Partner chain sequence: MPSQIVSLVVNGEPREFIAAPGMTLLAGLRESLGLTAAKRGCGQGTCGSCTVLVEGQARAACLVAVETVAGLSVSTLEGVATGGELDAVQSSFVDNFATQCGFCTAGMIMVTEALLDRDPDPSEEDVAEAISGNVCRCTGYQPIVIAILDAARRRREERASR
Amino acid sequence: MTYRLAAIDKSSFAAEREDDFTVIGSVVRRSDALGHVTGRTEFFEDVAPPGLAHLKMHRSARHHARIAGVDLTEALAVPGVLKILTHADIPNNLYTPLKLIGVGPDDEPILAVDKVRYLGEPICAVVAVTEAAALEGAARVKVTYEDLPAVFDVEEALAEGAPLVNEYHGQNHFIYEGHHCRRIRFGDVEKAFAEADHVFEWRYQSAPIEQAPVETTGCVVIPQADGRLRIHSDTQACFFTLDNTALILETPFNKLRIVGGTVGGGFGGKVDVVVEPVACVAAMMTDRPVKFVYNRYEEMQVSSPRAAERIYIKDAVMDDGRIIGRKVTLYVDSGAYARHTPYGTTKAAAHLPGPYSIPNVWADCHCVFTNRTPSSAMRGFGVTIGDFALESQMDRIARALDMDPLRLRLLNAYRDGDLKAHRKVAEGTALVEVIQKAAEMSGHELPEAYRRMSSLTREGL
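Mind pulling up that one chain's structure, the form predicted alone?
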């Protein structure tokens, strides 16, 4: 299993290069390739200690409801069922994904208490000697619901009178330093719209994207003779998982050991610490190894997707293609809980208005709670969908002006030394050179004036 990495053009910024790099442009073997192709790589499910018990969840059958009652009688009578965990068994019954970087509040129960906020939310964890017994026990848990109105649209969730999704926040949006959204204010966009030759406004929408790893989310927890817990996990972030699991168990960090590093497909979603804490509690309460792994239905239904986003972009544009103002209103669907989406929304704001030098920028980036499955990290989350919208906007402006889309980008591309909308000075931009090289390699003809442009200067513009 080898990869040939595309060769880099070292002629650009040659004076800034003092390297003898040899990897790019060469054939490179992956460090884990031999283990994969010979079958020697060990995944968490290859761990099968004696006495292994299995954990399965009883999950919410409602999008939004109060829990009026939970009857475990039939479930406990299933042969092989060892224990059924409820919220009362979890030492700190709240996920803590961003607590260690000072972002709160913690807002998602490990096991539901008195309310469910999305379809598939875990309510009870059934631990049994076989997987079949755990599944049957989970199916026999009886939950009585009092249905509540649900909201699934980000703008409807922010409207007056919308059902309150998450009481831990008290409103259907995340608060950023006292503000209802993450904001950018740079220059005067309203003045730019008044002075522009053209004003273009379009809406962009994405749906949640399921990550669909080949290996579903899971772990095996093994109690140790010294009182520690050894956690075999497919987490993408071993120390992050260790720290957050310890916070939930209210135990010292050194009482846990994470064995990971081998992930059968993880694109961000396996950063969420959603299986390890409850499996640890089950292992402690039964004093035996416990396995908790999603089936394919669970992976598709309740694992974190990429957040759905709705983006409105309004641009003030001159006849020659210069963009003098950009206004962006972004709604990011966090689902019922925050997880990593407040951070993703901040990343989205930091990426605006794209890699372009625009003198007037206004942006409101909302992190919104709805009764959908909680969203979280996935491959450049916060930036990927924004890029789709921003570059689609550039193409549509080019068509409206009957202008070459690469020339439009070269004209507006940020240069080294430009002040970006969040008041950071751009450096090492290289966007101009990348566009020029892409045009050359694709046979896209550019006039001489555009071929002479540089990221190091604004001369000639």
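Output block for the form predicted together with its partner chain, input the form predicted alone:
Chain only, nothing else included.
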């Protein structure tokens, strides 16, 4: 074996250690490795029930348009096409991602009704006996559009006179308990700017990022003799999928069974419940097993990516490096629908102002609707891009003050017992020790006073 088994670093927080680990520090073979190396692990698409029908989606060719007409005549004439589903076939034609935790409104049709809000939005689902027939049927659906002006930029979407993206919300931003955004108000940042030796303001932004799992999103739904549906899915969230699908099918939860847990790469991209409901309706209406799996183009174009963000950070900084005020205006591009982005925006707000004790903090975090592909979960969503902005900001401040960037962070790092901007008392912070260790490992020299700092005390501040 050639991997490196690192010794556990016990130099920090010795008093808090019990050293009763049974797994950490030892080599444990992955429980699924044997299946993977022999090809016996069963992924959802390895299930091949007899009579399997295939579902392919006809998708919007426009970013924003009214649907003037849908003509299925040619598509229905393709040999092998069994059924074409439209919005009228879906019992409750609205995705319900956050309904069970009380967050609304439901804002996204499973199949488009009278309008499309992003390029690639599903309009009709063609079910056929072969994949080729389903593809041909989907290609032969004719949709007539009346184009609407589209908006692709978060700040333009919030401007006066911008086209309305999503009528379920009624405005181009998500409403948080009556507020137009997630807000933090702590101390008085304007006073801090007035008192500061320096004020630094910079802008940061990111593009959407696709999770790009090697296995594309999909499911196989098999009607059972007892009337239940067995759903083989690569969802990252089996129970969430079961609940949401039942709400959309308007069926009791116990009519569905999910077989899952084997995911060919997810990274957050398989958390939205997108393919299962329509595949279930198709299986019920045709009384056949149905497979609905994205091709690579769909995975890249319509599966929800990490949201694009734009972040403005304005800091009040003293000559010695202490940050006494931080004002953040953050925009998260939700795309045409909410999915998990209102939650991601809340996470972004919760993460501000970064792991630093700053006495005056002001933040407005906007969840904005645009005519782009709906964004959703991806590895630390809401936090990652904010971190990129915050840590870039710290480096730029250090450069502007001609100061060691690690010392700048150690000076401002939060300590156990500090009151954070959210009125939570910080505990188990450990940032000081992590920076000290990183400095040591990378040969970055810190003065004695900084090496003596601790997240448990206020020494050196």
